[in-house]
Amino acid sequence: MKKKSEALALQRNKETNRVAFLFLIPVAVLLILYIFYPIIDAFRISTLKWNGISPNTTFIGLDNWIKLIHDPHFWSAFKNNIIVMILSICVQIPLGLAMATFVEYAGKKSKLFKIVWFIPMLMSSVAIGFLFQYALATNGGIISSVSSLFGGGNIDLLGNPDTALFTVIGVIAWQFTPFYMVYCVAAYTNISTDLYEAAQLDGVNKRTYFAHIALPLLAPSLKSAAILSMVGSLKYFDLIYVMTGGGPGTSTELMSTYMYKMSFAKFNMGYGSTIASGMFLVITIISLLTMRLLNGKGEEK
């Protein structure tokens, strides 16, 4: 009987393997030609001189790669995309946290906050982005208009050095601040509401809970928060090039938009490619080194 079970249950695992390669399949095959090929793809037309229409192509190995070590315009890109990581983490994620603890406690009086602060999230980014674009125009714009009523000047947000990044990472904070008051709400359906009933038992005030329990209990999902903030940060594409368009000057130029520039505008297909490459290595490595400092060597193991 012994053996006649074992046989069964190895039978059971054979035809479970069978039927689990047989749904990988396409999964494999969208991952394959969606993902891995175009990755390795672009590492090979790096080591072209290429214009992207030709048929003709020239092998120039490294020499791309070298270029871009040596330019100074890719590397303010990548500062500027750092600016915007660090700030996008500094500025989305509290503000999420702030705006799901008010959710939590409010409970059901926060149904007209829930749907008002999500909006955002039901909009493209490219429409935002033009949105914003003539809010904050220098003639008419809002902030110029309101500067106006208290006998100002025309202040022009975007058409600044100095205040255009920031400008552009203040309109991304308020597209994607709804989606981690969404991911901390989701967080605080896994803490149970027994901690929160004892806490009361025991005189704990709300501040003292939050600070003391929820927020460690958080803590997980807060790291997963920043990771994808990092990610997300670090291609950023669209509602910047809508709004300056990586300008003025290169004050908010992103690796993403100078390698649109460069594949795109200026036909350099196999440069536009390194810098992809390079924005594919750089947000990998940043990306594993976050993961190691947030998640720290215990929990790796």
Given for the second form:
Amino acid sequence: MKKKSEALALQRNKETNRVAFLFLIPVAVLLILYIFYPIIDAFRISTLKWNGISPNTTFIGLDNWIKLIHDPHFWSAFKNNIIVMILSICVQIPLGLAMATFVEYAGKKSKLFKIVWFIPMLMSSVAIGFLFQYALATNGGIISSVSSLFGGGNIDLLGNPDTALFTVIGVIAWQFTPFYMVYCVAAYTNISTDLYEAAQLDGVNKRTYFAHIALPLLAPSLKSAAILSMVGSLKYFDLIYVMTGGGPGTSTELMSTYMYKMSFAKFNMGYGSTIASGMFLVITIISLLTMRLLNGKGEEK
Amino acid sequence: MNPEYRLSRIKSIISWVIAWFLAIFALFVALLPFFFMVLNSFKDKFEMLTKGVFEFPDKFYVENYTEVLTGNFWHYFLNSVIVLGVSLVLLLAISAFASYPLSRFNFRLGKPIYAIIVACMSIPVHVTLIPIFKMTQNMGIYDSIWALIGPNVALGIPISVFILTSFMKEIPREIEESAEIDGCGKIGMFFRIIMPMAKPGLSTLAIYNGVNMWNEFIFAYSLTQSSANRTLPLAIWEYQGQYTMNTPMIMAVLVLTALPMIILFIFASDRLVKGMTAGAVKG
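Given the form predicted alone, state the structure of the form predicted together with the partner chain.
Below, the chain from earlier opens the complete complex, with every other chain and molecule after it.
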């Protein structure tokens, strides 16, 4: 009897394994072909001198990597990435939280706000890049028009190396803040209404409720929002490439735009691959460290 | 008690006034660039230069739109639709296949495989760009819309498997057990029970990935070259070259590229919003 059931279980196990294998084949093929193999290949190409077109490649060992480590252009791009990352987290998430809190507190009348605030998310990064290229133009742009209304002159935010990066960060915030608003609204709905009612019965005002009850409960969601924003800003590309192309000078250059221009404009694919691999390493290390840090803190509590 | 209460009333009213003021300001900030785009798309090339950008045009100049719509626009649009349709169907099928054993089976490799797939979410696409560029050329599909399907599907897999797996985990075991007693095998179970029950998850994913694919830029930009094989996001580029200095025309193109999303937003805003933020809120 026991043997029979064991045999049956074994047979079942076999079926499970077979079906699992069958169902996982397509994913495995695609991931290997389009993610795992390319990553390995990127590291391999980083040891070559190659223009991307000719079949001739020259093996140059770690020369590209040594060049990368001493490349001020790469490190300034990295610095820009970090600035974008920090400011994105510090601007978008608090603003998104504020908007969500407003929607939450103001009740039904604020539904219109929620809808209109979401509108920037309806455009692609590329379209937004183009739109703001014109909207921020010196002549006939929004800012310049508003400034001349008050008697000021034309303002060239994107053409000035000192303001370009912050302008770009502003546009990114314009695009993505609605995302964090929706995210925080969803986080709010996860807090049970009983809690709010109980707090109201106890005579807790809204400010105290927010600071002492809602915020601690929202903290885990905000933490993952921060991780999301962080990984996103390190990979950022479309909008900046379209809007400024990394310029003026290198003032808005990111790792990704530098990599792209090196590979597909200057056709130095060997070095472009090195930048890409460097970017991959940097992002992996930063993500691992942050997750470790944030999770570690969570456990202490 | 009374003055204290009055003070807190006043405080609360003041903070509401400030909050509404800021909220309305944010409304303007969100809308102004949109307004700028739509308004100026109805102006003549010179009208925009002579008039202020926020002045209404003398008459709504629709020729910008007719010119764009009678040109190559539909060609780019069709390219985008084909790429989106094929990629989306493949992506949803493949992710559903993978999520089924990962969520419902208990097998040794399940957890590590799931962890590897999910870890792919934070990989920057740029590291795969040059190798895929090379591979596409070797496959002989460089500079065709078919080159875009593989990257589109592969990029969507990690998050789709992540969301679908958590969705399928919530389907109650009892349904499966009773089907098993009726002699339903593991494969039949997938098609007859799991897939129909996962439909809401799949539709959310379709919106999330559909929006991403519709807007996909970097692969389309590096894997296609000729104007005939460009998708909609790149079309703006082509128009910018064609209509330099004609800002209203570019604005018309931008409005038209955003139109499918705007229509979706008007008719199904709740689902669209939910779908677009699926990556964060899941399910």
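All values derive from a computational prediction rather than experimental measurement. What we label the rigid core is the largest C-alpha set whose atoms superpose within 1.5 Å from one form to the other. Residue numbers count along the first chain shown, from 1.
- Taking the rigid core as fixed, one finds a CA shift for residue 201 smaller than 2 Å between the two forms.
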